[in-house]
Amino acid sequence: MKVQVENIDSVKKKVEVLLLEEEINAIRESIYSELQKQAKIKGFRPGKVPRPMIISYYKDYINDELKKRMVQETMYEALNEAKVNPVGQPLVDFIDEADRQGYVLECEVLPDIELPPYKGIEVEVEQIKVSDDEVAKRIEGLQQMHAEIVAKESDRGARKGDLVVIKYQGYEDGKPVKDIGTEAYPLELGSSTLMPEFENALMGMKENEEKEIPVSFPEDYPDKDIAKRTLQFKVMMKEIKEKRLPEVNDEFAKDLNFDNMDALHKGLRDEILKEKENVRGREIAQKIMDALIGGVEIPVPKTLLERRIAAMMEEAKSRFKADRLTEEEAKAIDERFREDFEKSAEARIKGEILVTKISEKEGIDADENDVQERIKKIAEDAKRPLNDVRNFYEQYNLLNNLRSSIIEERTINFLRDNAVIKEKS
């Protein structure tokens, strides 16, 4: 086998693979051998069909199979020898000349770029501060989480914060509207789950009380079936319960595994601080990548870009399916979002190319132990059996992706550690 590489442009290479006559004959012989065992031709016993007869009957199949196996059996070795790593499936063009047989691969590859300076990048960020108000809101959230749901103490009407169950049916022109009704709908009043005029009308209603509530749905209402329509709802308040919040004191702190309220305040302050540090870490990383991308021309392989855009479009479509979009609406969304997706995908790919080149230059890598340790952590975080998680990654061939993500994470940390971080005053 003889391999030659030609650069078409910065992201395309042509790899010519010429096979020796004996290599081609060996592949052809294996095809003949298989056909002789399997061929069923009238007048001949299985395995006894003469070769000339097989060639005559299966000429087209033999030629097609020969080309397919030439690529299958030699492409990996040829690309390895050529030191070419395609980002997508190569295009194949066969060579069939008197003295030359083989194929040509047209491959899209990551560009070989000259890295911009990536150490000492200056990044300006806001100072991290945790206010008393933020801690108080976190405590309020914990109160809500640990609230006790109890029956209301008096014959009062429903009020904000109550947990209610309502029965309702929507009507239009005096006729019930299909699928706009339920026997029991749970709701926390004040949560803005329903249309404001509907929810506000529930305030003050008592158990078993009935009421009619008109609601006009705007043009941009997510449920297209009732957008721009005005419906009359017949509602009955079936049940009212109230949330009893725990008193904020040392006992409350102890229930949350803190010694007292001072320890709770400190713990929550540290928790919020860590969250903000994580957010700022991502912000710093993004600003570093933006600076690097702006400092060098990075051509993006078309195949890789189109594949990434297609994945983003599919994800977006799956999210919109719940809104029961028509085919025309889905197409309009595709057209409207594609430009944004393309910009986002292109920036992401450029960042990945930079990270790959920097990790190679700095010798940043991840071995099998690193991958297994990451799988162990994923299993612990998800509270899943380790073998189940490991089998999942192996079954779906995700180990290389996991290794790449570890390398990317380490490279980003390297860039962040070597950046100059300036806090705004």
The other form holds:
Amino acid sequence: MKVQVENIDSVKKKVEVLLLEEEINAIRESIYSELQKQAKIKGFRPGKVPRPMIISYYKDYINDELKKRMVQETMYEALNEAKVNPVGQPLVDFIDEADRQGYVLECEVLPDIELPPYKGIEVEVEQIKVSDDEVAKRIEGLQQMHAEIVAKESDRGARKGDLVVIKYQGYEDGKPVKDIGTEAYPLELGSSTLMPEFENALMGMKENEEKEIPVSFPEDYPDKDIAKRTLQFKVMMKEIKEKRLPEVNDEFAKDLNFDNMDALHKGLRDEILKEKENVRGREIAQKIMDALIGGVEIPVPKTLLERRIAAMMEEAKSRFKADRLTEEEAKAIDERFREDFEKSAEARIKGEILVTKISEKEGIDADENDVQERIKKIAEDAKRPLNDVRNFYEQYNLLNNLRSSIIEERTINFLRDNAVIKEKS
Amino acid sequence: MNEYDIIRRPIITEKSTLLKDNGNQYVFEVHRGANKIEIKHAVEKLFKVKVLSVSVSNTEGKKKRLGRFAGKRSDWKKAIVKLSPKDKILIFEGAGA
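Previous: the form predicted on its own; requested now: the form predicted together with its partner chain:
Let's see the whole complex now, leading with the same chain.
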């Protein structure tokens, strides 16, 4: 086997692999002996067909198979020898000349780049502060979460914050509109789930009161059927319930597993602080990456880019519930998002290339143990049996992805530790 | 009767391959009315080879039945032709496939 590498550009390489006569013959031989065992030709018992017959009967198959195996059996070795590490599948082109037999691999590779200085990057971030306001908001949220629902005390009308049950039917030109109407619809007033004019009209209604409310739907109303139409709604207030918020005191704090109000305040403050630190950690990482990417020219391999964009599109579509999209809509999404995706995919890939190179240079690695640890953690977080999670990862061949994501994480941590972080005062 | 009517088809089977390999003998289905001399001439002319000897045998068609209908495949004549050691017929090497 003779291997020759030719650089086409920084992300493309051509690897020419020429095979020796003996190597090719060995492959040919193995194809023959396999065929000989299975070949069924009339007039011969299986396995007893003479070789010349096989060669002439299965000529095309043998040729295809020979090419396939040539690549299969020698590509890995050849790439190793050439020290080429392709991203994605290489394109294969066969050479079939009298004295030259082999193939040419066109590979896309990660570019060899000059690493920009990656230690001591200066990053400016906002100071982390937790205001009393934020804590108060958090407490309010808790209050809402633990609200009790009780029947209202007096015969008052509905007001904001009440939970009501209404019965309604929509009419257009005096005729009831199908599908717009229901016997009992639960609603929290002031939550703006429905059209605001509708909700406003409900305020002040008493139980069993009936009312007609005209609503004109705007053009961009999500439900296409009734957009731009004006409907007359006959509404009956069936039930009004009050939401009673728990009082904020030590008792409340104890329900939430804190000793008293002070502990609750402190706990919430810590929680918010932690969240903000997390957010800031990501922000710092992002800023470091931005600075790194900005500081160096990185050519991006095209197949890698295309593949990434395709994956992002796929994901976007599945979020849009792709099965409900018509072909045209899917196409529209393709076109609309392609440009955005291309940019972010490019940035991501550049970042990944940088991280890979840096991790190589710094000797940051992850071994089997780290991967297993991570799986354990994922299982715990997801509250799933450890074996299920492990099988899942093995089944879909994701262990390597996991490993590289650990390396990426560690590299980014390394970068962050080595960055100079300044807080804006 | 010309040569193409006499020689019907080559018989390529394990047995015939053995004969070919061991004694340079080639097996054909031939016209039932043809005799050894006609076969010899026909093979020499068609394949441009020298024939040393010809053996023939009549092969009875197999009796076949499909449900209640009994039938019989046609009888045919088999010729085993021995060629001079220098000659060979390429169809038997798989060239005709």
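Take the two forms, find the largest set of C-alpha atoms that superpose within 1.5 Å, and that set is the rigid core. Residue numbers count along the first chain shown, from 1. The shown structure was predicted, so the numbers you read here are calculated from the model rather than taken from an experiment.
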- Tell me how far the smaller rigid part swings relative to the bigger one between the two forms, in degrees. 9
- Note on the structure: Expressed in angstrom, the C-alpha movement of residue 179 between the two forms on a rigid core superposition is 5.7
- Message: Rigid core superposed: how many angstrom does the CA of residue 245 shift between the two forms?
- Response: 2.8
